[in-house]
Amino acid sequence: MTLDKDKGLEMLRVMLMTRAIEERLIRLYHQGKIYGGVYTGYGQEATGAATAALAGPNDIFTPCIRNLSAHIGRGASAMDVFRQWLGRKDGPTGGRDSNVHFGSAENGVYAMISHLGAMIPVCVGAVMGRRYRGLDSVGFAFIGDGGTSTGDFHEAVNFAAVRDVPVVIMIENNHYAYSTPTREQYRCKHLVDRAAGYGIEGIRVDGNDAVAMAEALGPVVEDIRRNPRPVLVEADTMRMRGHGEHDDFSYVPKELLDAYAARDPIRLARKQAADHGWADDAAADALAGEIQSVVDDAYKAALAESRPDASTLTLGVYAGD
């Protein structure tokens, strides 16, 4: 598959906008104005940008803590982003869950209860829910490489295996489960080989190169929507920052840092896109300054907004409210 123009700008956009959101959110962070941990993408952008170029309007996200650029690359906003973590009372939680826990039904994207593997089946069910319904659907479900230890990965991967659902599981190496580095979390040498535990295809990708990416996925997306079964992806990639903004991180080694850092997904992007003439440096450097004005103006504006009133408290607990 050969991306054209449109998809391959698209995900330097998505990949831009979540990379100054996020940028501001630490700043915001460490101003005191978040409450709780700021868990950011940094360095892994190029995922989200990828799967969500290659996505149809009827297929279910389940993104974890590092995906904000599948949410973005899914139709968020800026400032949906910030209202949801500033707690503000008109954000997609009303201001009642703050930072990672949050989603868009309209989009597709379900909103994650957790990290460690629990979204993988409520992605293969909600599949499987749209196809026994007759929408062509396809879901992409995010994992790290630390989750891919847990029961749920194993349950869900086993049963969207033994019953052909489409899936497109996707593990974000990044080289550490928190502070725990791969060579003492399995012992395979890749954690794609699990696949064939599993009789599955496996794929491992260049997970910082989304051109790269979408050009492999493309055509299996389009195919496992026509032959449905799931498919284990391993994208190798890096978090350039700690797990959280709490976390300096001083356990990853700088060597490590500085190689991935000179493949920057961004980097890599914005130079494809002057190689294959859909954008020059001029017109990157344009693109970058537009959205970081839009990632200003959405900031400084939820800033302003209120926070929910206390009296309704209770309102979207039980169904129905």
Ligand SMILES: Cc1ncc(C[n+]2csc(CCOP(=O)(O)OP(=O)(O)O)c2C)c(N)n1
Given for the second form:
Amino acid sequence: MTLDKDKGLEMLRVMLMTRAIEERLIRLYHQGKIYGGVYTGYGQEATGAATAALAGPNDIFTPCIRNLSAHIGRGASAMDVFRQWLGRKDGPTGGRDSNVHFGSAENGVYAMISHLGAMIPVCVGAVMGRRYRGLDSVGFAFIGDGGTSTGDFHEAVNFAAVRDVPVVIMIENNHYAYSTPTREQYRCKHLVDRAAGYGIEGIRVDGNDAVAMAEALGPVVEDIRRNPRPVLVEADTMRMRGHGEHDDFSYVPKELLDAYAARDPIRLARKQAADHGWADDAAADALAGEIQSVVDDAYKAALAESRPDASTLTLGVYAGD
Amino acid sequence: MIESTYLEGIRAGLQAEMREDENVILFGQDIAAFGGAFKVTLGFLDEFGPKRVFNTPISESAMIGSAIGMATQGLRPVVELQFADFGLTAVHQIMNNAAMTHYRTGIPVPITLRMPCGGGFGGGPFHSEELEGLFCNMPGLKVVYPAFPGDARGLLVSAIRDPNPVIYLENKYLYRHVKEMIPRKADPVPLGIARICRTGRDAVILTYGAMVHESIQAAERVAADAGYGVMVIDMRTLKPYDEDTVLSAVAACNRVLIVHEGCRTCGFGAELAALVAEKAFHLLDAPVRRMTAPDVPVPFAPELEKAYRPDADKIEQALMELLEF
Ligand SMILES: Cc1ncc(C[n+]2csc(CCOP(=O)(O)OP(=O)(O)O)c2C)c(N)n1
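Let's see the other form, the form predicted together with this ligand, since the form predicted on its own is already up.
The next block holds the full complex; its first chain is the one shown before.
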């Protein structure tokens, strides 16, 4: 499959927006304006952008902490993101949950819980629920290399395989789980080798190349939509910053970071946009400039918004009360 | 009226709701053609078909996690855990995902987790656990625990219709040990309302589950032997629990015995004792008493299990001490 201009530019927009938001979040963190830690997907923007570009309106996403780009690709605004991080009253969770733990029922995006692996079965069930009603939904469940060691990962992949649920299990192998390198995480050569053990298909992709990923996964997504079954995808990428901004990640060899810095997904996407004739440098700069001003307006507006009212503490623990 | 066992009550409630609402679906281990470890769902596959009744791998976390996904997309999944004990392998899905989703996101999670629990039949440490205290400590869950066939049916109907995650505890000992005549129609029994099983003014027993029946027996013995009138209250729903009925009973009886099958420290009885201490201390003629299992795992051998588990004899003794305080 070759990608068209609209999709190519949409992916570029999503990645630029994600990067601009996260750069601002990092700055807000160092300025002491964010309560709690800051965790970004800096350098991993391509996976969310590519999957969102392939998804249809009935599809389900369960993103993790590195996947702000999946939220943006599914329609989250910069304003939603800053309100959430700043714990504002009108944010997606109204200050009840932190950082990227937010979603949108409308966009088919679930609010993650911290427990790694726990959202994969939720994704499987949500797709089953939509398919029960006759929709053609596919799920996109994200997980890190570390998260693949959880029981939930295994249970959910096997469950989806046994019940023929069309879910793309997107493993983002960014080489580290906090400080733990992959050699202390698993013993198979590639995580995708596990697909055979589940009796499903496994595909390895370059997680920094949104265009190549979209082209490789596009036909797969359409096929599992029609012939329902899960697939395991392993996207090779790199966590370019610490686990969170508090972490100096001195345990990551500099050469490894340099190698991936040379393959930054946004730089790559801009080059491809130019090569395909979708957007030359000037057009890409203009797009980046527009996005930057949206992001700047959003964080300022969110900072000025009101905080949750403590008197609402006990409301909404139960539905229907 | 029809005669029903406790197990048949559960089956009838499930069947009624599945007939009523096609969004109610059922899954768990061995529940389809085999009808489940206890045969609660025997015949369901034939009646409702494989789309609504299906087996799962032995994956409690995936079962409950996927139920959350389904529930947030309009279904009302009922998950059968083969034993409540095995629900603990999925406790993060129950507590951190199901129970917290509405508070965090405003999206309701109408799931019902059926959990066969309790001992008294040599199930040993891993097939006898009483976990209600644990679940009551998880904001966002409701916890239901019927003691009678009619309530088993009606509370299950309410649990399935409730927009929240509900832990439905079904006592295995009661499955085939209790029978009663119940109306043909499966009307819901509202959650959060206790049931006064026996009236009396000398003391009140607050209890639930299998211990309701042991308590009634003990109350009858002290009536016959010593002429005391003991009220017995079946809590039926442990979260949210019926504070009003408890407090009126304390006001009427002035002596309180709390009985439950599971262990003591931080058990549900501790909550009831705290409620009485907070709100009805001035009405007491004797200190609140608890008759519970000790803080030990549920043992296997009958001599040990008998020593572990409260029963009518132990309740009677505690009752006499309370009445003659
Ligand atoms: C079940 C569980 N255990 C531990 C943690 C704490 N924790 C949060 S992120 C993380 C590392 C995750 O690594 P990986 O899955 O590779 O994702 P990455 O952060 O590299 O994107 C850990 C250990 C957690 N969130 N959940």
